[in-house]
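A lone chain, given as C-alpha cells: the form predicted on its own.
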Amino acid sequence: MDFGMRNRLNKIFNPDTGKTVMLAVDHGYFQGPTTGLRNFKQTVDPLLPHADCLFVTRGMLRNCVDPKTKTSICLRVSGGPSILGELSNEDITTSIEEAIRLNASGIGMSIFVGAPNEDRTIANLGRLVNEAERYGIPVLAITAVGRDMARDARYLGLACRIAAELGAHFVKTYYCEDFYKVVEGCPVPIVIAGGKKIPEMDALKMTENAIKEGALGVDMGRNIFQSDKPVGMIKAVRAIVHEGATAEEAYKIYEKE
C-alpha cells in the first residue's frame, strides 16, 4: 500500500486508535430532504468537529460543507435510483476527477447482494476499485440489503467477503446475531451502518457490541443526525469507538449535552 492510500485512510481511521466515527449524511440522494436533513448545513455543522470522517454527496459538499472543516471527507459516487424505484439499479455517478478536485480521503458506494441488479453493482465496484488504486483513493463498499433478503451473519458475511474479494479497502454493513462471524470473514476493516432510528441506549448498546465484536468504527447517520440531541448522540458514539466506554456511560454523555 503506497503513502497516498495510507495517509487518505488515516484520515479517515483515527491513527491513535484504529477506528472512526463516520457521519453518514448521503441519505438525500434516494431519499430527498429526508427528516434531520432538511436543512442540511445546520444540521451537519454542529455535528462536524466530532466526527472523523462524512460521508456525503459531492452536491451537499460542494454547497452545504464549509471548506475550512478538519473533518476528512468521504464521498458516495454512487446513485441513480430513488425510494420510488428499484434501488439495485445504480450505476456510478461521480468520477475519480471529481472526488480528487473535491479533495476526498475516500469514496464509497453501495452494492445489493441478492438483489435483482446484484451482477452490475458487484461489477461496478470492481471497476471502481481500478480507477482509484491508481490514484491512491481507498474505497468503501457498502453492503446494500434486498428487500427480501434478512440482516443475518451469513448474509452479510457473504456480502462483506465479496466486497474485500472485489478490492474494498473498508466495508461497512449492518450489525447482526454472530457478528464476529461476519468479522472473522473479512479481512479488510469493518464499519457498521446505524440503519434505521431506534433508542438512543439501544444504538449505542449496538456500537459497544459491534466494537467489541470486531468493528472499526461506526458510519452512523439517523440515530445521530434524527436524535433529539445530537450532538450529545455523536460524543456518546465517539466515547465507545475511542475511549473504550460502555453503552451506560455514554448514555450518560449523551444526557449531559
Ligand code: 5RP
Contents of the next structure:
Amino acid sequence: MDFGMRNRLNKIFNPDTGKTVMLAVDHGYFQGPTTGLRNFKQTVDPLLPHADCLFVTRGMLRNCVDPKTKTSICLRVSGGPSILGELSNEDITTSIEEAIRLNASGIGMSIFVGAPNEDRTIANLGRLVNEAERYGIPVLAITAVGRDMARDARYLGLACRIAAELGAHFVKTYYCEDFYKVVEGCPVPIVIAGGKKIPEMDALKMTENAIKEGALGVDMGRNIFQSDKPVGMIKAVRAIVHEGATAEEAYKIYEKE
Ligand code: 5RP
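What about the form predicted together with ribulose-5-phosphate, after the form predicted on its own?
Below is the whole assembly, all chains and molecules, this chain first.
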C-alpha cells in the first residue's frame, strides 16, 4: 500500500486507536430531507468536531460544510433511485476527479446483494476500486441486502466478504447476532451503520457489542442526529469506540450533555 492510501486511511481511522467514529449524513441522496437533516448545517455543525470522518454527498459537502473543518471526508459516490424507486438500481454518480478536488480521504458506494441489480452494483464496486487505487483513495463498500433477506450473519457475512473480495478497503454493514462471524470472514476493517433510530441505551449497547466482536468503529447517522441530545450521543459513541467505555458509562456521558 503506498503512502497516499495509508495516509488517507489514517485520516479516517484515528491512528491513536486504529478505530473510527464516522458521522453518516448522506441519507438525503435517496430519502430527501430526512428527519434531523432538514436543516443540515444546524444539525451537522455542532457534531462535526466530535467525528473522525464525515460521510456525505458532494452536494451537501460543497454547500453546507465549512471548509475549515479538521474532520476528514468520505464521499458517497453512488446514487440514482429515490426512496420511491428500486433502491438497488444505483450507479456511480461522482467522479474520482471530484473526490480529489473535494479533498476526500475516502469514497463510498453501496452494493445490493440479493437485490435485482446486485451484479451491476458489485461490478461497479470492482470498477471503482480500479479507478480509486490509481490515485490512492480508499473505497468503502456499504452492504445492503435484498428486501426479503434477513439482516443476519449469513447474508451480511456474504455481502461483506464479496465486498472485500472485489477490493473494498473497508466495509460498512449492520450489527447482527453472531456478528463476530461476519468479522471473521472479512479481511478488511468493518464499521457498523446504526440503522433506524432506537433508544439511546440500545444504540450504545449495540456499539459496545460491535466493537467487542471486532468492528473497527461506526458510520452512524440516525441514532446520533435524531437523538434528543445529538452531541451527547456522539460523545458517548466516541467513548465506547476510542476509550473502551461500556454502554452504561457512555450513557452517563449522553445524559450529562
Ligand atoms: C444509507 C447509508 C447511511 O450512511 C447508513 O445507513 C448509516 O446511517 P444510519 O446509522 O442512519 O443507518 O449508507 O444508505
